[in-house]
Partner chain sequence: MSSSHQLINNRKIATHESKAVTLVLITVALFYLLLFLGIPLFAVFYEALGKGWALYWAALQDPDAWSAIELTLIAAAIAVPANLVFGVAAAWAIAKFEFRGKSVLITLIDLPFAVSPVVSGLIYVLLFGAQGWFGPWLQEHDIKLIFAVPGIVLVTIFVTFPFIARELIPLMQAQGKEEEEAAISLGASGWQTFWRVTVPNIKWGLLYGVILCNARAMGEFGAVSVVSGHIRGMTNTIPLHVEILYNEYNFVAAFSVASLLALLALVTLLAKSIVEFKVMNNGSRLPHGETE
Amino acid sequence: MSITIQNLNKQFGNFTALNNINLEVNSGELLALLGPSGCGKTSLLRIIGGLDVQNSGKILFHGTDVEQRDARERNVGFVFQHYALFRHMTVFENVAFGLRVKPKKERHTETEIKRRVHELLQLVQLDWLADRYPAQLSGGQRQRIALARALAVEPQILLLDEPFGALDTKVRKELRRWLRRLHDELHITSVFVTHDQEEALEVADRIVVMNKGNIEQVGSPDDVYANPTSPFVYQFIGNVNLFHSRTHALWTQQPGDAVAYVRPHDIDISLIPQQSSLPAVVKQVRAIGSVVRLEAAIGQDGEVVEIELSRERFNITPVAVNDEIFIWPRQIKVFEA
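Any chance of seeing just this one chain in the form predicted alone?
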């Protein structure tokens, strides 16, 4: 089921939440809406699902305008950050709920409901918890049950709003890998909202980067990370160093006011001067797992530069605090100031 968004606008009083949004979500795609709080990503998700109404513009499901359809009529499954499971119901009954409240003419038999629920619980690898209550589950288990409940009604589109935001880092990483595998199995058109860049890069087929109600960039995770089209995208996705004209002119030969953006892992170091290198003084060395992060000061004003090296690369050129080094970028992107 494809989703087409045309010239979509949404205002809350004087605040513009969405400004002329145009977007195509391909059938069977897992699309991430990524951006900071207040950028409009949740508003867009809620309008797609029929929970909110746009001021103007169209939402088309597989070419059909769905403006007159409410949330129930759109055949959409929802998964929210805070599970929204019924505490007084068992896991089984939570998953079965959507099937039981269908209109009578669409409702399955009890035998079919039981078969469907057990099938879904096996899919999310929690069939052994069917008789438990939500309070007896971990956060990760509750979120998987919430996803099973959303899938029970066989939605054509799945919408997820910060689905792992309430979980700790380890569980969040496990669940997003699990969600990616599940999506590869089911191929339901899915749109999920997140402010976590790493989550979007790891899980999504494509990423929509949003800022202040606008779409800044749409592309594959690799493309958005490696080829940002605006300073906002460069700074929002991954760490970055900013060099102003007086500093980066040696590397870019670009006259006038401009700002150069360089990822920490795209900076190389040496203990002796190299062509087009800048001198710097090491201020901090931190070994973090498989990488070593350096902070170095350049120029008279001591502008701080972050450098990220692999352990192997650091071992070739081991440095300590107060050492003088020479730095240069392997890759650099310049935007007009």
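Positions refer to the first chain, counted from 1. Take the two forms, superpose them, and find the largest set of C-alpha atoms that agree within 1.5 Å; that set is the rigid core. Keep in mind that what you see is a predicted model, and the values were worked out from it rather than measured. Compared with the form predicted in complex with the partner chain:
- Fitting the two forms on the rigid core leaves the C-alpha of residue 133 displaced by at least 2 angstroms between the two forms.
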Given for the second form:
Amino acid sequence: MSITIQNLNKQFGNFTALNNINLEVNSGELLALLGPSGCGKTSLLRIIGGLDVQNSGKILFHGTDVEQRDARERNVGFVFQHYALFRHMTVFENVAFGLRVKPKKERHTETEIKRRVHELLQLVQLDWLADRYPAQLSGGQRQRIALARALAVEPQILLLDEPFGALDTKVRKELRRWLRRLHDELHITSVFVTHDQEEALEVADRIVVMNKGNIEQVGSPDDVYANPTSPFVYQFIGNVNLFHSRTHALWTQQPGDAVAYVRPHDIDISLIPQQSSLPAVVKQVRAIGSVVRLEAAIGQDGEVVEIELSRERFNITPVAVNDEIFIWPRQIKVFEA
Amino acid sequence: MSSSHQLINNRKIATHESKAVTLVLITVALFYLLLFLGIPLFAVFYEALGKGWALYWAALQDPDAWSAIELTLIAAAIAVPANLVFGVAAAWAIAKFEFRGKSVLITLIDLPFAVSPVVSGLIYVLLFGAQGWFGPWLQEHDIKLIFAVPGIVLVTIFVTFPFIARELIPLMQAQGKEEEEAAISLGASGWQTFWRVTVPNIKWGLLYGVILCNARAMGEFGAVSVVSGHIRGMTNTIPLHVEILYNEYNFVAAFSVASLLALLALVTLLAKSIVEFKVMNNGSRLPHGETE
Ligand SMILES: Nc1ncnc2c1ncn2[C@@H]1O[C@H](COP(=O)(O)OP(=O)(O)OP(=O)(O)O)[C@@H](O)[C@H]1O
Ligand SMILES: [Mg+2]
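One more: the block was the form predicted alone; return the form predicted in complex with the partner chain.
Everything in the complex follows now, all chains and molecules, and the chain you saw is the first one.
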């Protein structure tokens, strides 16, 4: 089921939380909403799910306007940032909830409910926790139960608000791979919110980068990472060095005020001057796993540039602190300042 | 090194001092409790039973005493459910929705706590009494509120309506509305969400509020006294009946009937402790913040 969002606006008092959002979520895709805190990700997700109402604009599911359908009728699975499990129910009852509140005509028999719930618990690999209460689960387990609960009603759309936000790095990584596999099995159109770029890059089919209620860029992870269309996206996704035209006109190569954006791994070094290279002094050398990170100072005011080299590349030109080197960009993107 | 040594030393001194302070504080508190609560409570039962069980029973079986008990039960039986519904509705609205005039509503809920009960009673007389605003209209339609049972019920509701709402508001605010939203998005109706998600989450706080509300409803004196008219066997509640008996120097009877209220207090305390204990063991939030 595809989702179409047209000219969507949301205000809280005088504050604009969402500013003219237009977005198409393809059927069966896993889309990430990525952006800094307060940029409107949760607001957008809640409006899609029918938990909040927009001030203007339209939401279409599979081409049909859903304005008249409230959260109850949208058949959307919602996974909340803080899980929102029913604290007075066991894990089993939590997952069974959506099945039990169905109208009498559609309701399954008790045996059928039991079978379905256990099937879902197996899907999230937590069948053995059926009798526990939410308070007795770890964060990662709660997250998976919340997901199983949302899936119980066989939603056609799954909305996840920072599903792994409250978990430690290792569990996050495990769970997001697991989510990706699960999505590939079920093929539910899914939108998940995150402020972690790594998570978005790793898991999503497409990424929507948001900033202050606006969509900055939409694209595949590769695309967004390699070809940011705005300074904001450049800075928000991945590390980046900034070179202002006032001090480094050599690199910006543009008349007027401009800023050049260069990723640390797009900078190369050498011990002798190259074409359009800048002299620099190595300030720090750090080997981190398979890469070596350098910090080098350029210009009079000692502006620091981050450089990332593969270990092999570093071994060809091994440098040490206080060495004088020359740096130049392999790839550069210039925006007007 | 020396600083950490000092720290340990300091702490020792601190605990040493605080132990003595704790002891003094506990003693003072216990003494105070004994003086102002324990002794009077004992006195009630001592006076009531001082002349033997026979007189005690006789006092309780007096028809006027019975009618006072009956009226008290009726007033509580109406006031408590009414305030239960009102309290849940008000707390629900305040905790889960944003609307204009919310702070006004919160302030209004506290009004009965802020106003002296006697004044509350007078307000009702002013509104519904024979000389009151609605007095002529009521008389025309032959409705008697003041100096009659309905008036007593009304002021009882007024005086006790903050108890349940006040207990639930912080509880529901702390719980937020995510669970309800989850229920709705899973397809539950508002009614199902209320009964399956909201009520189980607040049930102990609710019970706690009901217990306190009930105790006050049965024990209220000031407001009821103003609107009752003290008609023996008709518009006397237990507290009013006690006063009448006492003023007639009928001490044994007065204390016998008063002992019922004292018993109610003890039962209330017990029930309250049980609820608190349950809540603690349940691991859910304590309904704290006594409102008076
Ligand atoms: N009910 C509300 N009333 C007023 N302002 C609100 C309300 N909900 C959200 N906002 C504001 O709208 C903006 C967007 O909020 P939103 O929750 O969508 O951000 P977010 O992108 O999900 O942030 P985070 O990553 O911190 O969760 C914020 O500035 C927030 O303060
Ligand atoms: Mg959010």
